[in-house]
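Just one chain follows, in the form predicted alone, and it is written as structure tokens.
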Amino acid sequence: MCSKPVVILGNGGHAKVLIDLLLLQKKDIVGYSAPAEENNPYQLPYIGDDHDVVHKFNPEDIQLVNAIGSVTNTNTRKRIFNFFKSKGYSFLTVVHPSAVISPNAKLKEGAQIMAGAVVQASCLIGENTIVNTKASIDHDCKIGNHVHLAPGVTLSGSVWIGDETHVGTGATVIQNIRIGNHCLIGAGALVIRDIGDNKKAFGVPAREMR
């Protein structure tokens, strides 16, 4: 069965990377939405804002790709995802051809696995979560919803990461660590102890900030 046409939500840097991926897979991209027509990625047709997408497309006829990136938190990505889910739309789960995904791993709706990423056996990747360029997730890791693992993140085996947590570029988490919901782990951090909910942690080794 042919896949549905795709609408891109967003027009920033993350959108450009996703469009490259989708074109590589020969997806039919009908256009993009954003608050204003600017930074037009690849000269795609401009659809309008989120409400214009709802007015112009039936949920049964298209799939959406959430192209909103996240730098320190995933609030905007989550809001966009939940808005369209409440209207009956579905999100495409995106996997770059160069990514290595265990057949025993599970990817939930809207997960995005970018170029060079590795997801090993018995891992769970939550909905609307980004596993960015060259991130590595070893066996038995559980990654929550609306998480961003930035480029070059390394998770050892049996790591648990809660919902809406951002793990910065190049951070490393050793085995059996739990990181809570709504956390920010700084770029280059080395996490060797559990991190509670709503915490920020930076450094080598990573320390929670007051």
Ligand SMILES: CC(C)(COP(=O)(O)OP(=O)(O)OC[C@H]1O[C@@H](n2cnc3c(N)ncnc32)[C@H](O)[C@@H]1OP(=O)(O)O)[C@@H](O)C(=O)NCCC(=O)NCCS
Given for the second form:
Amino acid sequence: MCSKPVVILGNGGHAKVLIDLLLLQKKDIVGYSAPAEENNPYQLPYIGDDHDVVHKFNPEDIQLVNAIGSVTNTNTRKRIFNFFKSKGYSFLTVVHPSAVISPNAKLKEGAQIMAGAVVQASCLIGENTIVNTKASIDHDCKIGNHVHLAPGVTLSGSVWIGDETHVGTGATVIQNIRIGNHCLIGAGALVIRDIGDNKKAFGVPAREMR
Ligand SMILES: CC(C)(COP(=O)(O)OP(=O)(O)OC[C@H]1O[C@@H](n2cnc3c(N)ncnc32)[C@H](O)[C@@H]1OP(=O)(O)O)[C@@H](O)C(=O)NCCC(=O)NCCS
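Structure of the form predicted in complex with the ligand, please, following the form predicted alone?
Now the full complex is given, and it begins with the chain already shown.
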């Protein structure tokens, strides 16, 4: 079955990296959406905003790529994903050719596994979640929906990460740790204890901020 043409949602830094990946895979990119026609080094056709995508394309004719990045807050990515899902659209699950994915890892809709990432046996990666450049996820990890594992994150085996949590660049999490929903783990943190929902933690070892 031929894959459907792709529409990119967003035009920031994460979008550029995804476009590189999609061009490498010879995907048919019909254009990008953004609030304004700018930041378009690839000269892709500009579609308009999110509502213009809905007006111009039937859900069954295209697949979407959520190219909204997130530095600490995954809300915008989640809102856009849910908006288009509610209108019947589907999201492409993206895997860079240099990523190593266990045959029995499960990637849910719209997951994005970027260059050099490793996803080991029996892992689950949730909907709309980014496993960013060179992040490494060891066996039996369960990663929720709308999560961002930033570049260079290292998760040991059997780590659970809740929905909408951001794990900052280069953070490390030891085995069997559970991190809740809506957490923010700082860049370079070393997480050695469980972290509950809605917490911000950073440092070595990571401590929750009041
Ligand atoms: C944890 C984080 C969110 C804190 O942001 P913040 O609340 O705005 O904190 P501030 O920058 O005001 O810093 C407050 C203090 O915490 C320290 N601090 C901030 N982030 C830290 C981190 N990751 N590790 C250790 N200390 C940190 C600062 O040095 C500062 O200390 P000081 O008061 O002694 O000077 C942020 O630094 C971070 O790590 N973000 C993740 C970025 C990321 O993953 N980007 C990925 C893009 S793809």
